[in-house]
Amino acid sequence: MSDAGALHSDAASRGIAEDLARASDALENMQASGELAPVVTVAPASPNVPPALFGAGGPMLKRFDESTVASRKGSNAPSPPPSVKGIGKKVAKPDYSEQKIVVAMVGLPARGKSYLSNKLMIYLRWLEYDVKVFNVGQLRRTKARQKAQKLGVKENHTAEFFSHSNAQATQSRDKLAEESLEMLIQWLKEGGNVGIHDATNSTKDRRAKIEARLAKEKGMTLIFLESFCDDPATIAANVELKVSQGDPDYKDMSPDEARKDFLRRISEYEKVYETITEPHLSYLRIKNVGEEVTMSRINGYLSSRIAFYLMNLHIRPRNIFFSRHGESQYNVEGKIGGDSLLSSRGMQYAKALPALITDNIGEKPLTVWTSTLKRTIQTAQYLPYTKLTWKSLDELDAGVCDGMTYEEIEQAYPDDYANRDEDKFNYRYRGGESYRDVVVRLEPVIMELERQENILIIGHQAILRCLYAYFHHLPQTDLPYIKIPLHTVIKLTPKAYGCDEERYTLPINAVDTHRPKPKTAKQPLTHSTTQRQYFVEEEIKPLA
């Protein structure tokens, strides 16, 4: 090193030492005046080493850590620096374009095939897969109705039509099944992800034809789903459902005649029915809707996801109750997010809730699920039931907007405020979540809900909107605007093709936190139908 360089280095070292000495003197003066608690200083080993009070584990560092504890508690919104522009972005829908799965149902009539088809469709659509059920019975009835309207010819679809000894009818049914499958394949080619072929497919010959046809298509996975049922009570209930829900096949029959004819139809199918035993097929065999499940050759992410969902289904009678927490202090102040306690009116709701639930559930067992946040745990505290806490049930994370009012958000982030109003489902707060993110993290909750019987979820507005949309099969665009008011219990009773709903509002005032869908007078439906569809909804296009 040159003499000039050495002199420069020595000068720099002396400068650092002098700065540290001045800092140390200032600290000692602050201690002497009582502005700072005394600390023990250790003389540096050399002029280039800072005093230990500035080092890792030193008393000043410890003092700093303790001083920041208060700022780390609670969930008050931070004040972002002026350089932070915008609070988030729109989240794109996942790319599922490579997923092409055909689920071919197998089973006798009145064994729950359409129930499983419908449930699987709702679940996968909730996760944003493009799913469609191609029901051969719907296609048959739709074509028969069109023929009657155009030609005045009424087809006879009583039990005789389903007899294997009726060669002409068998040929007609085979043609309908093949046409339905071709419609499904074409739909997958146009962008669909999962096509469900809802038919009996009850012989090895029919299944071999499906397998051979799908083998001609590149990138399509075939899974057979057999619904096997030997429980007389379940079969009888399914027969009654068929007879009582207005099946057009029995429009001109009395209920007793319809019942007898449908039982004869089942008998005709039983004569030729062959359960799945083909060792090379990919299949699930579900006995009595959840009592027992057999799987063979199920591979891949989406196929495994489908299998796991179906394994958790059951049809035992049950109720699912939804309730938001009681009114919170943040609700009163108009703030979002946070972990505030209940207001005085919220506490009134918590004390009144047990009587409302016991009046509706009686002596039946019930489990209460809450989030990890104080306001839901407080609301549940007086309920005399087993309670479980789920992190997955925590409210949508508002990120940097946590603890702010909507007015404050609009003032601080006008562009993002407008963008979220424009596409609320897809919009993700900066450092937080979108509704789409919440749906993904709620999937384990849905799985467990399908396994359970009577459940009461005390949750948050966004969380309950997502769960409600699943059970009522509502579209994502409507999901963020579903009205879930405070101090109200929503009772859902799952049925074969939907949910019945009742609402109970306690006479305890609360603020209204609902923000309606902007720029349109049309608001989301509050419930869906539980009626089965018997005709193809859209116009049937001739296949090329």
Contents of the next structure:
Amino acid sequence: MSDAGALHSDAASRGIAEDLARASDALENMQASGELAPVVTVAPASPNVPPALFGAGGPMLKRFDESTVASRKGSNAPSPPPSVKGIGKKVAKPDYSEQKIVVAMVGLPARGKSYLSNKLMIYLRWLEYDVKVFNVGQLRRTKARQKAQKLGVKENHTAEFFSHSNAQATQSRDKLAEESLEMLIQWLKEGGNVGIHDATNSTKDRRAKIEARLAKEKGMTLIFLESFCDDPATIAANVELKVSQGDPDYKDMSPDEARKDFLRRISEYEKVYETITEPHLSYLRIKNVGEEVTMSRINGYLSSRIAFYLMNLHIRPRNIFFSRHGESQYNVEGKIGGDSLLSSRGMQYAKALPALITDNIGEKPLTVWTSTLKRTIQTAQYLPYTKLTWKSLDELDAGVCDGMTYEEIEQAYPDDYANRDEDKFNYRYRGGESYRDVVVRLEPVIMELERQENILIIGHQAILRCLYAYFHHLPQTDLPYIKIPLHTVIKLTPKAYGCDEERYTLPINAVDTHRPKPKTAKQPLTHSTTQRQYFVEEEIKPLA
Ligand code: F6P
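Now the other one: the form predicted in complex with ligand F6P, given that the block above is the form predicted on its own.
Everything in the complex follows now, all chains and molecules, and the chain you saw is the first one.
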């Protein structure tokens, strides 16, 4: 190093050392004055861990909760600490551009492949990955429809078309699967993160072809996901769903004929089906959704996360209930955040809630989850069920605005107020959170909700919006405006393709805390339906 360089570097290190000393003094002063919470070191989990390591109340989640404790210091402090000066920011989505995963489904018809594809897509989209399902059946139907429209030729897609001994049909099915894979690869190249190839891919030969094709692409990970099912009741239910939900393959047949044809189609596939065992492939084999999972060669963050999610799914019938806490004293005063108690009307709601829930759930078991805030714990107090508190369920942290009314925020922080109205999902309160931050902290809650059966969550407006958006697959722009009124129980019943919903409003008045979307912005859509789609929504792009 030259002398000049050495001098420069000495001066620089002196400067850094002085800065560090100043910062350390400032930190000590802040800690001494109580402005800054002392650093908490989280102890490792005890060796006597309960079986559900990541479950509600389990050590992993407890550590997650503790590590995400947000300071809920009163916003009425005269001047905010330096870290929260400036205006609340719109925080951009994380950069996932390097993530390129192909999930190739495997399995016989009526084994729940589309169910798993759909669930995985919704979960990853909720976490902001760009995900798309490429369903070969949809492509086949769309192409056949186009052919019929253009050439007037109607293709025969009865069981005969799916027979391995029909060479021409086998060739055309292979071509469709290849074309769909090409569309998927192209889409990943254009910026997608996870492409799901929803086809049977039920022979070693077909899987080898997919593997060979993906080997030609750099930076793409291939995972096979087999949905194996030998439970006659599930298979029968899937067959019924296929023949009764308006599948275009069966639109000209009676339900009886349709059922017979579909069962024949399944037996054609069974003749050549090979379950996945290839030791060199990355795969997950899920038996009877949730009964047994085999994992082979799954590496990397996103792949492991996908595997973890799929391991937690089940299809046992159940209900998920959402309720906000009863009306709180802060609600009455129009203030946000805080940790106030219930108003007298809120207490009436807490007392009326058990009858509503028990009428609905009967003798079935139920667990109640609350946040750690007083208003949710108070609301749950009369419910005769096991209760768990989650820090992750605490209301969106409004930072310096905590404890203020919307009018006070508009006056004190006009830029923040306008920023939030412009892009509510991305706006992060000074020293607080954005809706995106909340989605991230709710991810373990979603994981656990998938694993559990009947659950009642007594939560908060923003929190329940995020969870509701996951179950109804609602877009980010609509999420912060979803109506979750006070004194109302929302009952969700998960179905194969979405959730049924019922709402029960108790006749106990409460204030309305919903601020509608500003007029200039697009109004939210109603929630998605549970109908399965049978055609590719957008025009099929010709491949180069
Ligand atoms: O007003 C009740 C409340 O739960 C507040 O504590 C919270 O800040 C707010 O709702 C979240 O709703 P929004 O995002 O619409 O301000």
